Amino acid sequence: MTPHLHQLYPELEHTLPHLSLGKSPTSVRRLTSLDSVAADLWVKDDSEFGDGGWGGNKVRKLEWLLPDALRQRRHTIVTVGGLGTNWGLATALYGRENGLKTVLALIDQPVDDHVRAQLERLRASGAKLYFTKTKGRTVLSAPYILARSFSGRRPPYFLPAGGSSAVGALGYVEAALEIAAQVRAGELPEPTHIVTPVGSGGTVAGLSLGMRLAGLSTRVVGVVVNDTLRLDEPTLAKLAARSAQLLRDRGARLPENITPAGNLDIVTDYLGSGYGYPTPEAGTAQTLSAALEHLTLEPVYTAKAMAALLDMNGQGRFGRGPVIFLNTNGPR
């Protein structure tokens, strides 16, 4: 299927390559057992996105990042994540399938059964692992890791945590266009809000820009689940603006009045003790979502975002909605 961005801006087809890694659109459905308090709640389930049982928001980003690395004739990707990084694992697996090696700098996070299982998958993925432990040691180690990752004279393709670069955020510009198409097709009503976790920022930045390009007034509500990165509204609005400028630089004729800011709300009240630390509210949201809606969440990202949605809905923060919960859950 032709990417929505290439449909909207055909001039990008030769300047901004895309690699299809999943089937779209992902499904939308009403959460009938969870929306009785106030707003009409829906889910867009991006856990379905990706081939071979590997889904989530990381794969949408990789559809643009991997071909960009190949366009630059890079052979190795260097990136960073926590010990249980879904991002790093998705990069290693999809990169390997497309002839790219992956090098990961791994930062400590609370270790539970999920993290232990992820580490085993990471070791089996073929990625080169550096256990840098802290953000500070990762920064200090970066020149060494990058130097060791050259392929001949070719430098590695460096990606920030979560693939949240101007290129990576395009995955969720496209997801916003997909939502707009589902609204036009009558699959769901136009949402007043879309709620999703913020781990590195690329998803909400892309949605913020994409909703503007799609002509929707939907507000993007990002629930911060990571305290190791700067993830405030000005920072993420700047990332959205860089994606808009990238599209213009590659030839897209974006409307002059498109300003990817003002439709983004960042909430920080549901982080708990820090990145990777569970909260009782997230545990309850995870249990309710599974029991009542057959929706699989995980404790680090999506359960905290669902806890925020349910709490904010109970406070009447969304009015009558409708509100979309974007499930970005990764490998399953």
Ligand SMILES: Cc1ncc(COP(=O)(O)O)c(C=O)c1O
Second form
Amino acid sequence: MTPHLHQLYPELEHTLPHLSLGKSPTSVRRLTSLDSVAADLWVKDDSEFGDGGWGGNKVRKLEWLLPDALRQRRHTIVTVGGLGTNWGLATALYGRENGLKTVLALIDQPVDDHVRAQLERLRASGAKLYFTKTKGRTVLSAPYILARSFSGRRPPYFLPAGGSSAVGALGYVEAALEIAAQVRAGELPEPTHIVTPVGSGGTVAGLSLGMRLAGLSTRVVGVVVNDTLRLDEPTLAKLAARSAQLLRDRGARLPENITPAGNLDIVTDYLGSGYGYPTPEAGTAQTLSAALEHLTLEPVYTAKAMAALLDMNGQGRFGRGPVIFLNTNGPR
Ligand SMILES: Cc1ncc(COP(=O)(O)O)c(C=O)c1O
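Given the form predicted alone, corresponding form predicted in complex with this ligand:
Every chain and every other molecule in the complex is listed next, the one we just looked at coming first.
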């Protein structure tokens, strides 16, 4: 299917390659049992995205990143994540299917059963793993890892944590255009807010730009779950601006006034002790979502975002809504 981004800007068709890795649109449905307080709640379930039904938000980014790496004739992707990185696993497996090797620098995070199982999957994925432990050591070892990842004279394709580059964020520009199409088709009302976790920021940056390009006034509420990266509003708005510039550089005639986006609300009150540390509120949100709405969340990202949504809704922060929860979880 032609992506919405190419439909909106046909001039990008030959300059910005896209590789379809998932079935879209992902479904939207009303959350009828959680919404007793103030706003109407909906979910857009990106857990369905990805061939074979796994990968979630990572796969939307890879739809633009993998063809960009291939266009630059790279053979290897180098990227970074925590020990249980969903991003690293998706890159390794979807990359492998498309002829790209993956090298991962892994930073320590609290180890539980989920992280242990994820590490086993990473080991089985064929990716080369470097256990760099801390952010500082990762930065120090980066030149060595990059030098070892050349394929002949070809440098590797480097991606920041979570694939949140200007190219990766296009996956969520596309998702915002998809939401706009679903609103036009009457599948859901125009949302006043969309709530989702912020791990490295590509998802919210893409949504922020995409909502503006789609002409929706929806505010993007990003719930920060990671304290190892700078994820404030100016930083994420800058990422959205870089994606806009990339589209312009590739020939898209974007309206002049769309950046900085100005539709991004970043909340930091639901992180708890840090990245990967569980919070009681997230535990409750995870249990309620599963029991009442058949919505499977995980503790690191989506349960914290849902805890934020429920709490903020209880405080009347969304008015009457409607509010969409974007489910980015896509377990394998
Ligand atoms: C389930 C899940 N949700 C959200 C995110 C964070 O998205 P972003 O890195 O675009 O902020 C991740 C990142 O790996 C994730 O695995």
